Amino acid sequence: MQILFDGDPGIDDALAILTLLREPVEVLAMSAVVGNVPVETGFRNLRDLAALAGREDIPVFRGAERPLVRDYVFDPLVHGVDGLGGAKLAPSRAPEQTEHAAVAIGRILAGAEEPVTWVATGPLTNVAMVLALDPSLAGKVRRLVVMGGSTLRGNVTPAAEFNVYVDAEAWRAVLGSGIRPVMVGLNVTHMVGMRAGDFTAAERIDTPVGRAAGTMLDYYRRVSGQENWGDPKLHDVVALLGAVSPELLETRPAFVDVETGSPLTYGMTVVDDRAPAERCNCDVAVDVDAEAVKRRMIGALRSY
């Protein structure tokens, strides 16, 4: 399986990717969009991580900067300034790409010899940016597996989960597109929490890849409690796996579609579960096998 990862770390997404470079798979390139920090913060997070993980080799690029209509605000709250809870990594000493991420993902797509699966655990900003370069790459797409959206309630607002909130407008393109993505919302992130026992077996990994992780864990439980959220949730890590392995994860047909015109509910999904298959855009996650997501993000973190 050759994997695209376009995401905005941000803690759960550094797991994610910390997870991803541990599965038996061809990592083609990853890239940065803005969202959970400043797209420059994602970046080097992103290529730090890379280094962090010993896979130097695998390009990093840059992208969107702003969302493609909105302003773009920042908030530090849930992942800290930098990103990542205050983990300290050794800056990565590989060469630093200049290709915007757009035009270098499709270049990527358009060379590659089979469609490739693609995941995105921020906004979609980079995706429609790609797609509305050439809207023939959908073709080159296995699965476009995203982080973002409910098919209950927001987390940003009541309606609006985060990642669709930050561009709705992104959303809405990538919807259109002619990729059916599977939508991985809220409505199953939330079903994957870490539990005293997780947060246990991943303090006691004591590799430089395990001490930087439990960094992040502990200021993202730390906030969560102080911002009585309950256990502190994978997000990320569900939707990576579940590109990886579709099995870990239940999917319906339905339609959806995003808000972006009213002020009161900019960013809700509205999912039709009810729509008849012709019409219908997207696969969305209705159930997940959370012991074993956490097992193999644990296992993952163990293995470095």
Second form
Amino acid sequence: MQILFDGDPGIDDALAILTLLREPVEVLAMSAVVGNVPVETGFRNLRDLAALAGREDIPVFRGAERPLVRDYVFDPLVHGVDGLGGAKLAPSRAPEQTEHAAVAIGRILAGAEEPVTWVATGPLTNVAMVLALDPSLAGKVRRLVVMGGSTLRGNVTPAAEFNVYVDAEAWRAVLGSGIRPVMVGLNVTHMVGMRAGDFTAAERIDTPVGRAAGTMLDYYRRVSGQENWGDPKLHDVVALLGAVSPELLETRPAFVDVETGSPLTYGMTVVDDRAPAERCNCDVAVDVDAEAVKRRMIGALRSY
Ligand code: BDR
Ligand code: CA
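Output the form predicted in complex with ligand BDR next; the form predicted alone has already been displayed.
Let's see the whole complex now, leading with the same chain.
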């Protein structure tokens, strides 16, 4: 399986990346998008995570600095100012790629010999840009698995989940691109929370990767506790593993649209799971094997 990873690292993005880099798949490239942190910070985190994982052979690209239409407002609460909850990673020494992610990913997709699996764990700005530059590239995508949205309530506002809220116009563009994404929303990612035993297992890993993951998880746990969010959720790890191992997710076809006009519900994913088959434009995750996801992630962290 050939994979493209796009994200905004971010603690759960970082855990997803460290998991991905131990999966038996070929990672063609990773790209950073504005979201949890400004893109420059996300780009640096992606590069340093690749170095931490010993995978500097994978090209890392810097993507969109701002959403397609709206302004970007940085909020360091959930992931910290550095995006990694204070985990200090050794700086990557790989030569820095200067090609913009939207161009680079388009080039890679155009040249791919087989359809590619694309995972997006941040706002969909880069994905929308690639498809705007060359809509025919939709045909080169085997599956696009996105963390975002919800069939229930949101997290940034009662209506909107963070990744969609940052760039609802990008989500709308992707839903209209001809690709039929797999939407991994809060309704399933909230089933995958880190419990006390999971923390103990992860924090026992005394390696550079284990210590970095331990710092990130500890920060994540403290914020979740302080904000009364319950067990810290592994949103992006669910999407990543759902892309690599589709059997971990149960999905249902639906017609999904995104609110972009209303100030009250901007970024809300409106999911019609009663739409006729010919209208469905999305496969919406409705259940997940939560224990398997956590086992796989902790196993990957332990394997470094
Ligand atoms: C999503 O928002 C970010 O904070 C996480 O990294 C995840 O991708 C959850 O709403
Ligand atoms: Ca993310």
